[in-house]
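Next up: a single chain in structure tokens, the form predicted on its own.
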Amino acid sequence: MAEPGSSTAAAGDGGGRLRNAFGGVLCAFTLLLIGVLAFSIRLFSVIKYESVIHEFDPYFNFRVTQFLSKNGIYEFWNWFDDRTWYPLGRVIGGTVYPGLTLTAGTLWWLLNSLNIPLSVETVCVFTAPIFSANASWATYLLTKEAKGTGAGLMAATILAMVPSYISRSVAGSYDNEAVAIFALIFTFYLYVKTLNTGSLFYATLNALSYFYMVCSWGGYTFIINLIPMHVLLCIVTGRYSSRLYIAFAPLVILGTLLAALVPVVGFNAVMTSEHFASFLVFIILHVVALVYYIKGLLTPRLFKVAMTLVISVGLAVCFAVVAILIALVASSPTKGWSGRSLSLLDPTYASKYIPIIASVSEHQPPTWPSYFMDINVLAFLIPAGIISCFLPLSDASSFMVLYLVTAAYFSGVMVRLMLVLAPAACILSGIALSEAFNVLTRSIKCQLAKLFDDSPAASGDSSAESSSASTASTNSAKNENRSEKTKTIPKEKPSKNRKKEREVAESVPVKHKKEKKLLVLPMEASAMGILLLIVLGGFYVVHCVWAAAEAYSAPSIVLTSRSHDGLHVFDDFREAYAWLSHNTDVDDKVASWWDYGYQTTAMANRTVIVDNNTWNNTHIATVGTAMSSPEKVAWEIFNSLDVKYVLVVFGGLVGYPSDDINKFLWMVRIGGGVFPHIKEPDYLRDGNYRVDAQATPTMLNCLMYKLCYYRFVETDGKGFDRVRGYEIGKKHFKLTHFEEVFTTHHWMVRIYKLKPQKNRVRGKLKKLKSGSKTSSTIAAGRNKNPWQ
């Protein structure tokens, strides 16, 4: 017959696991909320718009997808693009992270395959929110690796609506952080897990994440450098184990020879600064775990004789290695270091360096509304999250504390990576959260105990507590009889033992017990801090849910704008590609500046100069020369580019502050940067940048000037610009070597065609008749065709 107690012990044991079960059913159907949420948050582009590909980056994505999806795998490699960079051309698959295009590449040939016939550029559309949702799902693996699984579930929904990584994410940015912060999370998490539990397995599966990341974005370089830095801070600190160096060392060796297989990258993984970290952590890493090897096999005399060994050749390899560093960081002009990674480290190199770096908007340093903008709240909830990471400290927070410390460094040199600091942010303020509910709820919950123990309860549970204590005696008493029977032990012994350990069973509980009434909170205060974390989470999703609606949802591509007299579209830069598209021959060159050559080759299918990709920075310094010289100079350089149209963005009848004028000063300092007799003093008039009547005479009579303001003052009879909000200097001009070709509806694109030589030098030769009719016949004979 059963024993009372078993049943009971079997019926709190099945009520356990049902409570575990139904515990994870509902964490399941969160995650899967949190997802639709990541996802859905991400379409008011669509909803608002259209099913559109953003910006500038995203359409350069998407033709090498379509490239992808039509010839394969294979001529993806080897493709060499003849319509970008003229006349040098670009090897695709040599210089670009193909880890976006594959993944999108992938899902389609899915989608195709089970009969789902979506067409190439709607899946490049929602790759970015699909992604997000995973981003969000590999939150709370990371988040419950370090701090539970109440924290994790808080983390994945706070990332689902954070407007830094929205900015990168919606329905149409097609760019290579809609995959890339997801393979940073998972990696990290993958890492952390490995960290946890010394499975070989994860450290492979890490190696693999690390992979997918190095083929998706160069932001990798964070993933290598970050976490040494943590198994440095835990050898320093006395946390090395053997599941640190089960986290690392495959990572190195594995992810180093992953990462060599990806063509943009190569040996690149081995011979830039940016791996170094990595590399001398790893000797610094075994020789620890030497030391420790060798600890547990000598004894403590042998053992300091063999540590001074150790760390004498230690040294001495450290050194060595660092000497050979050495030698090849002084090899590079760089110091082996890339001009993106130089910026980060000193924010002020590119601007004095390398001025194509620091003419992009992205990477310039935030100002602290750009916080408040992309994070709100979170700023105010990370320093609790940090408190609560150090109690109690272990390796998972401790590399989340890290994580933060690096990535809001690196967000306050270059705004672009603000989309790195906002995964630490918000598992840190996911903590945070988690600690707070968990220490006001379950303030409430004593308070509301006492509130409802009355009297004839706590007689009732005296009374209970008592006869289970009698009962408990008549057990151990049964116990000791068959011990007594079975054993031949002396009685004074068992009684000792029992009374210490009575006393440790006694004093456990109440120090327990002490601890619990230290985070026990009055009822009023515990309500309100409920109260207010509600209120201060309604305003994080009414803040969210606008900065998706209104803030990052809007295409560059197709701009709006709201007036008395209700919306207004402005759809010119479709309407210039396709007038491009419909009314030039395939094989002309369009010269622009560089910002607009990945949208001119997708949407024109036009051959351009200069594209996004920078890479070759005398190139763009030509356009930019181009631009900043008088007509006649930039017709000379467009002609021996064989350009035949000249693009240029202006803003100024409809108040569009990105336009070709305002980027002007870049277009002079990186030609300048090149061609030495472009000086930018020469474009101001005392330091002060100018298109009015103050204008410098150089400023006046350059191509970019007379190309934007052509024909302008017929606008309004003033030449009113309303972006800089004053009438313009030159206002009646024309063209000698430029004809106006097509200018769009809003005047935000015009397009001008290069006049070819004979009408350029009509003018002198109309000088020549009043000479001699023989010179002239033979001047005529001379150039008369002789197949005719």
Partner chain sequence: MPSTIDRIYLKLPSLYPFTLLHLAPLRTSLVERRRIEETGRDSGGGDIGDLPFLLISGYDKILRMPRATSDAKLLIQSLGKAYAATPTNLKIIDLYVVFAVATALIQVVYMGIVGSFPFNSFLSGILSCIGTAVLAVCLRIQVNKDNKEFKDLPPERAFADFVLCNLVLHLVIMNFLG
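For comparison with the form predicted on its own, kindly provide the form predicted in complex with the partner chain.
This part shows the chain on its own.
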């Protein structure tokens, strides 16, 4: 009897191994398909428009990558850019997060050394889809650590398509988040892996991945605050283990050092409040580790004595140290936090103190519909995922829940941070869906087995199958369910089933201890459930593809609109920049609002006064004041900055809503924040912002109005502004200090040149003596204008 038994056992073993191998191949193939899906869903903009870099910030990254590819890494590291923030310049090496640039540069260099001659622009455009495929694979690894392979595949599929991530990583969106989200998920994966295995090798890899994250994005502070929070949570809930020490302590030391290596962070890694949480938890962890160690050495009575001694001494020292720390921190006005981080903790901070941060539309809180737009179905799968994480609770699943809770809070503060919520949402929804599928398919398997079994052998097989299914996951259930199930099966004789169950129960008591807890639903219900879940997934996929195609694929440098006579393409921006690069001198300075700075330097290759980096509020306020002042004053300001050309964006002819007239109030606010002679109520009529006949004279005389609406009445005779929806106030006027040099095809970008100062002042010699007296009295009077 032994040989057939062993051969069947070997065959069973071989069958199991074959099944395992098949499962592995299937898993790898699915992952490959997920990567292809993540890559291809982001290609809509390339198909609909062209392979072009989108928006504003990516143009700066593109320019930096061009410089890197042309001049090499040493030049890039020490680059001082004098073509922006004229006359201040900008230290690019020390103020840019180099991760994205170095990644794309390395990719370009690698491909070119393999003789695949892709241009830098192509590599930049396609970096984001490549790294989103990597991010899905990282999500698979992370979820596998928490809940197993099935949940991992589900989460990876969901992340490949989630609209919130697509919005920041379409082909062409060459921005920091493209690689940063991958680095975030990968760092979390390595942390959880170290926590699960306790291996120092993974701890080293974790620190290196954290270094990559610090290089890539300012959001790395989320990692260095979340991981200490999780360690604290583990300690407080009694889950301290030596693996926790190995996971956290080397990360703090190595991570701080590596973060200090990146020039943007520098000494902030040890001096700003964003990093203090990690140091604090580092100390707490050491104290706890010491306590556990001594507890292991001593008897319980002696341990109590030690505790009383230590607590009385330790508390005194602790209070002293905390008092010193609080004194140090309280001495700085922002309590050591940077402006952006403080605006996350106190959402009203930015609107009170830093209008530039408050003015960015991405920094506003999100509305409820934006949650359903961005994470769709996942919004109500998340609670199911949270519950599933608690059954059973492990270190990894507690980390997921903590990550989700903190990400959900921050996404409620700033719409831009929905991006950080997306991976957490995908992971938890993947876990929830995978659990649901587990239960439903297990039910169907059990029911089918019960349906077709006529012999004890078959029931033995079914018990073996169900016990193997039970090892995959367990759910708490009631015993009544099993008896209910036997009642609802129509074809089985209930008494026969129950007898078989009892037989099986008697023969394999150990396996049944687990089996009793399994939830097995009736077959129709489970079949219906699987069908409905698949339909839900279908809705999600349809929404994601629609969002990717229609909502998030606009390059915003090229606009299209459909009308009855076909598709109109508005390529005005590139037209204007091309005109600038062909018709002006290399050293000419161009002034515009800071939104267009990056595009101007990258595409037109001209020096700008302010750009999207917005690091110098006073410089931006200077430009804002110039735009809000009358022509002569504005000319003086621009002349003092050596400006030759002024660029404004005007959408009134075609109905482009994000033009400079709509942004004008921010110019007034920012300018008024630094130069008090600009007062916002001067530009508002009864608290309303208008540019029609009811507008205030200050508004109708300011430079922005004049530059935008110069000769506008010639287009339709009445000067009807399609964006504001009314006719403009002042229609016929001439410019005295500026001359128009270029207006694009749809009047969207208008470029003006500063008129040079007159050589001869005719008729002014007589007035000079009397004029000087009047001008001095005027200057001493109401005007605190520094340029008069």
